[in-house]
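Encoded as structure tokens, the following chain is the form predicted on its own, with no partner shown.
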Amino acid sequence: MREVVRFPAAEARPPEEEVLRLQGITDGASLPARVRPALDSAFGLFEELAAPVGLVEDLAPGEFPAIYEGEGANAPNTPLPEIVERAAGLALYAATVGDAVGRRIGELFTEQEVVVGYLLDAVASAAADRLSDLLAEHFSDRLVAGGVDPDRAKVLPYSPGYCGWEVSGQRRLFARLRPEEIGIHLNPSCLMTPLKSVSGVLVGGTADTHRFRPDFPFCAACVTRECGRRMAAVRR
């Protein structure tokens, strides 16, 4: 199945802590009085000019080796084979906040309101993550739908360039997804335009199928720690 999902702006809208959070703010009381104007412009303007919209379509096990391999330059052990191994259902998927919120991004800048359009790269980042979730619970939903028991269709999306798969496995994910039909497309550097883009695949299975522990030598690079939290959710 192949499937177009379209999003009101309002529900890709970031909570307001995790824009913050991924800002290193951990409490919203310190937030400098002037800036609260600047972070309320950012959401409003956010909202008038976003555009979300996701690409979902199903994926068979075996389908996946090829895709996952890409260019042959992922990590030599990474967890998401095995993951993906256990899993009760996979679907590719890439989705976007829209080329207008870049755009006004960029013409905030050249303005010079650099706090407004600072703020509003970092929640058109952070919806562009919430995208992903959506389309977790949406995926989450079909499988269930389906026939799928609910502890077995807790959906996680896994990304290019995280947990060891190589960001260049964006071209066979492109080839077999083509996610052009939604208005996005990948750069010979395998830079997505709209620049707030995502996309992954998407893995159904209990909590224990996305169960791994983080000490790959990869890890160790790691500066969001994103799995552990991202493990925490599944098994709630």
The other form holds:
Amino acid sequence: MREVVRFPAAEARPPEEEVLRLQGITDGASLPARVRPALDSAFGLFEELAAPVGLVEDLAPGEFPAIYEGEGANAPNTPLPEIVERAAGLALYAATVGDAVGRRIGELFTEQEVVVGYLLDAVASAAADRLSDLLAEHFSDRLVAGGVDPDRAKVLPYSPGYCGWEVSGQRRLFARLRPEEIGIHLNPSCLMTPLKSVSGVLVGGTADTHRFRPDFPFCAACVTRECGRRMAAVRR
Amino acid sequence: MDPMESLAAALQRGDDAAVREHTREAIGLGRAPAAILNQGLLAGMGVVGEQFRTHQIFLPEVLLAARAMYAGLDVLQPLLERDNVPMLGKVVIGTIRGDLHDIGKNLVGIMLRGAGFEVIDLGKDVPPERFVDAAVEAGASVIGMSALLTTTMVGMKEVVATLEARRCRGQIKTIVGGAPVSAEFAREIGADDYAFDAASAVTRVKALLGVA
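Since the one above is the form predicted on its own, can you give the form predicted together with its partner chain too?
Every component of the complex follows; first up is the chain already shown.
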């Protein structure tokens, strides 16, 4: 099944605490009052300009290894093949907040409105990640509707560029998914445009399906350290 | 309060209207443009930069101060040009060919300007030879390159090689940064330095040029 899913901008709007977390404002610390007007402007611009859309297409388990292999540049040992082996369902996905937001960010920097520009970039980045989560929920609902037990329909997105899946893997993913249908393109460097876009594979399974020990060689260089939060999220 | 102190304080608050007003006031009092720049605007940004480096304030607050500094510079710039007031140095920056991410590079540019450098921003998707051409043309001392992808960071090596081929590697230093870039990678490709983030880019560029 292949499905285009459109979201209202308000639904793709990320929670404020997520945007603040990207600024290092965590653990109950509050936003400095003088930054509040700029953050409100950034959220307002996002809702005005974003046109969030996603694409999900079911993937047979046997198709995944060839896509994952990419151009042979993945880390030698990675967690995703074993996670996929334990999966109850797979789908490729891509999503974008659209190109108007990115254009406005560039204009804001040109106009020296750097605070709003920077915060709009942070809002859009968090929104792109939120689109991954929204599509994961969507795919989970579809698995359950198809008869999969809800405990086996806990879905997490995995993307090229993370956890040893080299970013050049985007080429095979794009060749199979063809997200140009929703306006997402890949440049020769494997960079998606619009910039605020996401892609990868949605993996459905139990909470344990997604479990791995983050002690792979590439984990040492990881700057996001998101895996613990993600694994905890599917346990809830 | 001394007008320079008022100016620096307004800048630290990110109050662009007050910065504009205090800059005009200082000019009206006959203060030298170089003094207004160094003792007012750059002094204020220096405090802000230090507060950010020591985690007392967050990046959006630094950007508020930067915006306020631009407001002051808009008033001061014609006088700085008239008096030929030298900046700390010229730095060419850009995001390497194939890469369209430019927020990090923009932040580096803002921080460098706030520290008193003249910044020539080539934008994004910049071919290696363009970095070198621009640096030679402008008489820049440093080229700063940013990459957000493992597929594009290799272009940084071409910039270093082009500098080598044109025999200007000693006069023009290179500094690299971006999520997949590391100090080890910088050493591997022969770059002169690596900056972890925008704040450290200022410190590293100053170190490269031997300025305090």
